[in-house]
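The chain below stands alone, shown as structure tokens; this is the form predicted alone.
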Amino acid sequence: MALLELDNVTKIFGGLVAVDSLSISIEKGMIYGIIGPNGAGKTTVFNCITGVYKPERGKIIFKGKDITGLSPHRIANMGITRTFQTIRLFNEMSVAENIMSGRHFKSRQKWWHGIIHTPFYYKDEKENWLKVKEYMDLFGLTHLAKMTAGSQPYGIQRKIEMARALATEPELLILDEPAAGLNDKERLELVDTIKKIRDMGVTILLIEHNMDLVMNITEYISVLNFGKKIAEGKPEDIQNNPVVIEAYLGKEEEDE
């Protein structure tokens, strides 16, 4: 069975079709992507999956659950996460402040054990912030814990965010344009550092432009255009299909 199942979804703004009947299915421990020119549907796929949006027609399924038109917070509850195309982090909270605010959903106190600080409390923030150690160390955040998350440069800022979407120990973490104003010493490492969290066994679902990024670490891939699947398979496949080429690049025309 598989992880997560998109089966034909459609969502649309006015008379705008801006994901016309897809079809996915992405299996446990994949690192899957899709991609397709600017306005191609992407992120509204991502909002229709996070809750964000309602699709017109169609179901999500996850972990063989009907999930379609549920909350963002019941989606996330159930074990989905994601990223932001642009960073949106608590500036004047701390990286470690902001790392643990994706802990909320794994905080097992009730809301009166933090007024009377009863042995339990204790015991939860304990967990809960060697937790966020652990996800600092894997992100090389640790010596920066107590500094501002605003007043770091954007690259560490992305990883931030992906240390706190982590952080809610996600069984699918989605990443917008995760590459997104890095440089090519910080795409290496985020290759590395998404390989390292689908060896944790988080299965990951990115949209990404930078296609040598995007070569280089999925395993399967949907193109979109215009809302409409247009191709999927491996990457070699897709890097060499014409139809994809021709989405990015345009059809020339023919000498009269």
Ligand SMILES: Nc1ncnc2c1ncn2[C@@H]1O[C@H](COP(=O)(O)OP(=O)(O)OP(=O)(O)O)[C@@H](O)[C@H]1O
Given for the second form:
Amino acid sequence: MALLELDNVTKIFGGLVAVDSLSISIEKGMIYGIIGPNGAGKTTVFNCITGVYKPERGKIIFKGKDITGLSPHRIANMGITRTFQTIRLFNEMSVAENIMSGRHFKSRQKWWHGIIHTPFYYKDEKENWLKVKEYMDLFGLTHLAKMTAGSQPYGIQRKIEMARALATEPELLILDEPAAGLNDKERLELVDTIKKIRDMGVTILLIEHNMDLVMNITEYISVLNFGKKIAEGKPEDIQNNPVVIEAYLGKEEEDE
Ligand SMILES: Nc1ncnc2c1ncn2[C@@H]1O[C@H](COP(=O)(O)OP(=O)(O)OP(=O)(O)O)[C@@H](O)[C@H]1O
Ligand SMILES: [Mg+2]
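What I would like now is the form predicted in complex with the named molecule, since the data block earlier showed the form predicted alone; can you produce it?
Below, the chain from earlier opens the complete complex, with every other chain and molecule after it.
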């Protein structure tokens, strides 16, 4: 059974069919890429999966359960976490607190544990901070723990965002253009980090415009154009697919 399955998902905005009968199947443990030109419908697919939009037609199945149209909160609780195309952090909070907010999202604490500090509260908080430390180490953020997130350079903010997403302990991590705005060095680090996350047992679904990164890291790719899947396959097949070259790479040349 696939971890995530989209079955003929269609999302329409007014007259615009942003996602058009899209079917994809993502196996547990893989790094799956969605690529396509600007406006192809990639982010809209993510918004449908995470419950931001309800598709007009089709089904989204996660771990065998139909999650179509559930609230973002319920979907997140089931084990799907995302990062956004534009960074969304608590700028005034420290790096560590930002990552901790991912822990609190899935905490088993009840609200009164924060007022009447029960033994469970202290134990749970301690475990949470140990986890936060683990994620800061993984992303090389430990030395920045007390700094405010908003004062960090772009590449670091991307890492904080990913660490926070990972702190929710998702089964499926969805990354919308994680390499956007990164320099070459940061991009190489990102490749490493994504592979480490996958090795922790997390399945990864990502949108990315940077072709080097996509071809280097993903095991399977679907290509969207005008909301439709025009190709799918292994990176090496996608790279040489004339339909893809025309739709996607062709357009990129135009843009340059
Ligand atoms: N909330 C919305 N209301 C109306 N139209 C929308 C909405 N969100 C997206 N669209 C439209 O749907 C289409 C797909 O947009 P989407 O953001 O999914 O593309 P994308 O593939 O993520 O593009 P990019 O690579 O630029 O991020 C676009 O034509 C966009 O203008
Ligand atoms: Mg997008």
